[in-house]
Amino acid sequence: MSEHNKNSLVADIFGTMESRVNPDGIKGITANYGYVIQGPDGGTWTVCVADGKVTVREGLVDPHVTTTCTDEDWVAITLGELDGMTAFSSGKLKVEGDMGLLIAAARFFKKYAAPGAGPQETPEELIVLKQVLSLDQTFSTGPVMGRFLNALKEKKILANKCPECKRLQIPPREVCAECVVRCEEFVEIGPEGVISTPDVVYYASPDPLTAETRETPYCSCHFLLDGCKGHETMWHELKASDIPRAKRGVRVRPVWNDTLKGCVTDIKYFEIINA
């Protein structure tokens, strides 16, 4: 435990909460937060948030969410020496009740200054310029993938066939992934087919560049196009409105973009063919 921690009392942290309230952080919150702090400097407290005010009481008073940890870890979390989520994932901090309420509590209070810590330094202003870099670049796809992409401009889907195992590769590759021999024979497949394996996504991970998430749910599928067999599938997305009907064996067809450029976006998605 650091010197700051040794000279800090858990009771002082709770005792200063009412004076450290961040009015904007507690807007619209009505809940009781229970805290069970274990150790020689520990105890139980309830932080009651209602009507834009905070009241701290000793003991547990009908908490909606209860946090349990040691006095050492609680002081470290309050001083910013231990990340709360790290403490939770490692088992140092336990939560019972509505986890969403606890996440909101991170905005309730202004930073705590340990007794005797001296004046707080004003942090350096952080200036953020949010901009997604878009560089005008051209990449060579090679003759095999290039032939596949060019065929899309004619609304054709091509695979190439291994000369040894006769397996089709879609999208085509120069070498068979199993036999490791060159594949120079091209075969037109589809464009219709059936759903082989649907995968519906209800939670989209943030884009690492923009931090934005795409609209959900969406469904990506492995499509077994006409002329293919077994695992010779093509991965693409299914039309959003067709997700409730996404099952193995359901027939589909591609929906093409109005302008075909010979790129992966020439097919917008596949849609289910109504019987």
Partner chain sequence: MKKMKKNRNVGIIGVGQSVFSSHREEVNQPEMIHEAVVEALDQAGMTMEDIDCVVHGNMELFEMVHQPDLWHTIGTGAFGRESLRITTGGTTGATLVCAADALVASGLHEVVMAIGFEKLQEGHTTGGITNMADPLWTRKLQTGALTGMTATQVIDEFGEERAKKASMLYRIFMDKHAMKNDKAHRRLGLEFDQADDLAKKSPALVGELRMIHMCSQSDGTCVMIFASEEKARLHCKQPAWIKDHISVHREENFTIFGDALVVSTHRYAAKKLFARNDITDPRKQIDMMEMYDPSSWWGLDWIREFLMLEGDAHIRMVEEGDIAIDGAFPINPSGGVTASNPIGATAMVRVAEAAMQIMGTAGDHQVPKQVNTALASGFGGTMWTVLTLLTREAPEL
Given for the second form:
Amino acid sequence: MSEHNKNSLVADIFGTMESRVNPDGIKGITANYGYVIQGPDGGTWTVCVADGKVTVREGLVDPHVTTTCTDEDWVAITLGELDGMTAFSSGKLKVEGDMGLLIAAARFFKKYAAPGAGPQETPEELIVLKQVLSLDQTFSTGPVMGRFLNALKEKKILANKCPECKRLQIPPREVCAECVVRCEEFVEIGPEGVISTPDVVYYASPDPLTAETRETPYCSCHFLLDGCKGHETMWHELKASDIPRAKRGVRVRPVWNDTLKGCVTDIKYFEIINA
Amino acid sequence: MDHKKREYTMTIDTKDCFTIEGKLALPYQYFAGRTGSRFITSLRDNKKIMGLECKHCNKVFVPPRSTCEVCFEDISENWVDLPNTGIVTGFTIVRYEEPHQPVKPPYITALVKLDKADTPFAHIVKGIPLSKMKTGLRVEAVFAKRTTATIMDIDHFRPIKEGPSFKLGYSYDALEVGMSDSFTKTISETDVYLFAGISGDFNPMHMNEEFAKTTPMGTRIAHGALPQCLIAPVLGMKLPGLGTIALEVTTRFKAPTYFGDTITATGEVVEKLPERRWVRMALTFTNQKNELVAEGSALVLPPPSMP
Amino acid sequence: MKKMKKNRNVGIIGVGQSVFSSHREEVNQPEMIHEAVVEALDQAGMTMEDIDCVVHGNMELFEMVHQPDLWHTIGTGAFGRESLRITTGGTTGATLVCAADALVASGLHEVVMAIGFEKLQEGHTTGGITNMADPLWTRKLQTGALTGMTATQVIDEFGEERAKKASMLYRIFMDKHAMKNDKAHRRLGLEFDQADDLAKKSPALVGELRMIHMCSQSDGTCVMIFASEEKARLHCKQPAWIKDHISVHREENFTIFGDALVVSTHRYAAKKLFARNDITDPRKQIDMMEMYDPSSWWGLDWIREFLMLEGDAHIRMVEEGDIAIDGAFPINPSGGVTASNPIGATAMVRVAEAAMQIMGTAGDHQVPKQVNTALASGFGGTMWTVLTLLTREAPEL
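I've shown you the form predicted alone. Could you give me the structure of the form predicted in complex with its partner chain?
Complete assembly follows, chain above in first position.
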């Protein structure tokens, strides 16, 4: 099949989508996927997925996410000759709208076979075993971390001070990381302070307790609490709705949970203090 | 040595020490690879166990691996079918309980080396009392009804039901002149009447008391065969015992056996005949009064020695 | 300055790499390792009979299998040989090199095979890294290996436009190098004129760290053969000699120094290594570097740290194309970690690729100038640095 002929498959690919639906893949999805295929054999389509059914319409009809690429690349991706992720990373595939929806789309349709292609060889089966490793653990706080966590129950934040360099460590550690001497002096800091360095996370890692991923975006943030200086920051979380205003130097205060258990998450997050 | 002495003591206030429960939960996946997948799908779909052979080292590996780890030869195409039977080369009994176990304890984990394979692999053995489990047990695979595309598509191994095993009697070499054994039984009226039916011998001396009164014995007596046959359990089950073939039995009758007499048949080894490895035995039959009822001899072929 | 004393020189005489990919579903771990073992042995002109000891490593529990070195004997050929298992996080690959060097230099073994691997598709990388953190504190807030702090700091120092342009430029150079390396995992075919577009459109992961800047998650194995000077000269025309190496580790856990510039270990390691090897002008005295660059932001920032530069000298190196394969100071002719990252192997691949440049076996991505001295870095959380110095001439003992 010549390259030109191949590109003309674009219409056929969209035309056969409804007959190639994979029922398990579209379960629970309600969204419109727009496609802008450029080039002489291109066109625009919207794949509407709702109530366990797929309808393919010509043109763009209220898409939640729109994919743009050339006819050549679209055919290559569909036939498995070009990896979709690679195409996206290298800018060949452009995406506008809710990217998360697009990842699910990979499972919507059964494999496309160009008309006239020989009988599909059944690919050999490769066995995959999926499991979740789940082990119970018990952690000892020790007297230093224990004292810090206990203080949280009283809405107090403690740091400890190095007798030699006078540096504060938060959370308190047994030993000063610079001088390697014991730190026995505890100091109360904050609870209010300023933002030092915010880190807005769009891609979350799984919760080690439940193996589930948390909602994004969220903001891990270094806060410089009152009484601390330089890099003596406390690492915690900034309220998600404050992310647009997150900047170095902005004043914050901790928001506590109703029940305090002696855990770092007794502080729900820090929020910006409105003037 | 001049170095700064560091303080190693620490004031520990245990009121601040407590423990927190946590969890490590991570999803993962394992790829069996092309070779591993073929092994698993063969178990799952065909109920067949397959191995790979290294023709260079003459070894069959189960589970199969694509390279021979000894000579580094690529053996991934040398598939061999294996029988579902094998032998246990080692085992242990797991008694403690733990969440990740495949079955509830106590259970047997064993190394099973299939016939024709050179490597054993671990699996569960069921169907044998724990105290009877032993190395060398012959086992066969039992395939799972609900498959999971894992090694547990073999559900477990169970002992092969061999025929009942018997212990043979004394061999020619084990027999010694002078050895003897016996069997005793009371001969009843019922035995006599049943034997008359079995043999067709309805002679009135056995069956008709009025007639028997006119005989020298004065009452009914048992057929001669009845005391005589009591030597059969001695030769066939005791001395020499199981596996014996009786070649010749001769008997001279000395006294009648009356209904209710208790006869003891005794066989004693008197001669060993090396040319044919036959044994001659002297037979004696006595009653409850220790009177000799009959005597004779037998020539027997003892069973072969046990391997 | 106390120098490390070697009993004899150690040469790298063979390198094997499996193809780095995210889809190696048709092989299990031992089979994947076997590919690289065979290649390394072939290159060194040896068989397993010649190997005295096998050192093996990956990031512990990343594939949810403990002690995989035992399981892997099927593929590694370690059966019947002495062996050692090493795991030091992201620097594992480089630490394997240090271990192999020590085993041969000391006289304990003549020939050592080092194996570093990872089959990340089988594990859960970010989750694994999350579980490295203090369970009572940072684990609850951890973002895994990702942080946008370095990007923020570079932007703060050099201004948003220049910083973003430079990190994107660095990224494209790395991809151009990867296109010449047929073992590399991600070869995107990026062009320089796409820089602005990519910087804007690539989805953000954390802060200004975008997907396009980030390293891969790859499956793969790297195997290297180390031999005593005597054996090395018999088997290899031009071995790559290990001159020196240094390992530095700063934090026992995350955020112990607040939001301070986190990877001070790089400059510290470079300073010590160069001082004891009489290197006063690293840019001139070293010919190229394979840097462990987990993201383009770090790659950019760390040029300054490793080469002991000041001000914006490192940004200018990128802007002026010094870091290209045919540039004045090539960095990562292999494509670096943004192209391929099988963690347990990655740090070793840096040494391997640097060695290949000296040995002259890098094929299409061989730098055109003669490489006499090469530098390779390894990096891992929680802030480890391993720096290795390789030379064309056997060092004086």
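Numbering follows the first chain given and starts at 1. Bear in mind the structure is a predicted one, so any value in this text is a computation, not a measurement.
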Of the two rigid parts between the two forms, do Gly142 and Ile273 both belong to the same one?
yes
Given a two-rigid-part description of the chain, what is the rotation angle of the smaller part between the two forms, in degrees?
52
